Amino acid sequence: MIYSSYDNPGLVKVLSFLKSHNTEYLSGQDLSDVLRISRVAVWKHIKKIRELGYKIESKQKLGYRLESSTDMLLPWEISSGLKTKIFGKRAYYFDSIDSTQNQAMKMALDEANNGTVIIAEKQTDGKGRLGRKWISPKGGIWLSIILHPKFDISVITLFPIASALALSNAIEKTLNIKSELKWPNDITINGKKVAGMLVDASLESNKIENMVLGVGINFDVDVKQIEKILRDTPNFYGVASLSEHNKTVKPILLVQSFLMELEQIYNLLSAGDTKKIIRGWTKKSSTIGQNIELTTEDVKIKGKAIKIDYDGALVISENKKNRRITSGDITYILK
């Protein structure tokens, strides 16, 4: 099943008008006469919109009044009342795919795509960093963005860690609950995480062609059948679920949320104000000021992380010594 932003006029149109009048009962003919469609394309859409997981109440001789919203992170209900200027105006909804980011790397050769959101309700083989299995069942928010950005690739390697920042703001604002940023670009609920970024980008003589965004948030999963999964792979920290720490908030609403603060963040990398975001990440680091192994393909290296520099790199006090590190995965050396 799938879904995209031009799909589906009349559905939505229906759906629309229900919304507006959701206090009220709207008979079929009200609908039929209004939005000028046949009663029984009325009755194909409320069925269809029904089986979107919305909740429909008919009575007889009243009509028709919608009672729930779906839990579906449908391309309608992202664009509904978002106030950004290119972030998720399109949007594609699949109930299944192999990884939104294979998708979404298809679709960013053509620059009207800037700005559009790849989701899934799962993902057969989702990506992760390096290389990486991201185990993506149902429950969870699994989602690519296609960007064509104008800043100067040097702070490429920065955007993963802004977005992960973005992402924990949203998190706070929309579910009030507190996370930490743990280097590169994970976030973690009391120690264990919760989400992750990756970046795929194509460069062409020094410049940036376009960029995918990947993102996973384990909104509400099986946090028990996650971890039995990854046990025993490499840098495995344990698995957290937003839906520990608040059941009441519809994952729309944080997608959403993501949307804005992520292209907030976008336009100050734009500008080329980085210090902002490296001072909001490192407030947030559960990293700067840890006794840490850092792990590369080449090298293990330990010390203490002393802060991130103007393009993400992690700088890490070594026998005395500052190194540079650009990526690799980190353990916390507990004393």
Given for the second form:
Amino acid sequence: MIYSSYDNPGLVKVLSFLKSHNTEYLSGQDLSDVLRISRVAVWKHIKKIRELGYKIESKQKLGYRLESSTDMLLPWEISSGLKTKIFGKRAYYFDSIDSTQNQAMKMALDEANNGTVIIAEKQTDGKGRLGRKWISPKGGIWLSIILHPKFDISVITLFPIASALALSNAIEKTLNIKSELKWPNDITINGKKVAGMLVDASLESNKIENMVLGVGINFDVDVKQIEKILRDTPNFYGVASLSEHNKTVKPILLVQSFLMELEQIYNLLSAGDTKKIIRGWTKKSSTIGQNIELTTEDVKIKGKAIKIDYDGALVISENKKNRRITSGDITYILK
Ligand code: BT5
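Now that you have shown the form predicted on its own, what about the form predicted together with biotinyl-5-AMP (BT5)?
Full complex below, order starting with the chain above.
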């Protein structure tokens, strides 16, 4: 099942009208008259809206009333009332997909898709960095955003770090949950991973042609089950789910808040204002000041994490010498 922002204009019209009049009952005839569609069409749309998980009460002689919204992250729910200029104005929803990242990368060539969101209920082949697996059952938020950035290639490595800050801010604002940022791209709660970021970019002659940000958020997942699958995988250090801390907020609110925070941070990056991002990240970071062991594809370094640089590189003091590292995984050495 796939839905896009362009599908179902009739359904969206009926739904919007029900939403804006949810304190009263509207008869099929009212809806047909106001929206200028046949009564049969109204009935078909109501049936479909219900199938999508919205609760609609119907009373004889009175008509229909929208009781509650759906939990599905449908395109029109993402864009509805979204206060961004570009991000999330277009969206595609998949009930199941191999990886939203693969799909987004295919669509990224088209400049018109700048800001488009691909979101899935579950992924059958979710990807982490360096070809790793990302476990993506139903209950999580798995999305990719297509971007045609204007910022300089020298700060591209800061982008996933900045995105993690945006998501952590959104989690705090909508769910009132405090999270930590673990270099490079992880978000943790009490030291366990609740979200991860991944950037795939297409570069040409030292310019960013297009870029896809992949974001995996454990919104309401079975932590124990995922931990069982992951125990022996690289960069595994425990799994957290937002639902362990707050069960009352709908996932759509987090998605929208994230898109707003991300657009703001993206605008800062585009304006070259990286200092604000670095300050914000450092404040929420669990990494800076820690004794760490950092593993990259070819080296292992032990030292103290000092700061992140203008491009997101981690500066580590090793035997009193500072080293700049741009990628890798870290573990904290607790003394
Ligand atoms: C990441 O990689 O953290 C990037 C995750 C990006 C996932 C999103 S979902 C939407 C989009 N579409 C995709 O196909 N991917 C993106 P990395 O830092 O390399 O971490 C990978 C490691 O995290 C794995 O080796 C596991 O140990 C662990 N892991 C896998 N699934 C997890 C989960 N659901 N929760 C917590 N940890 C997980």
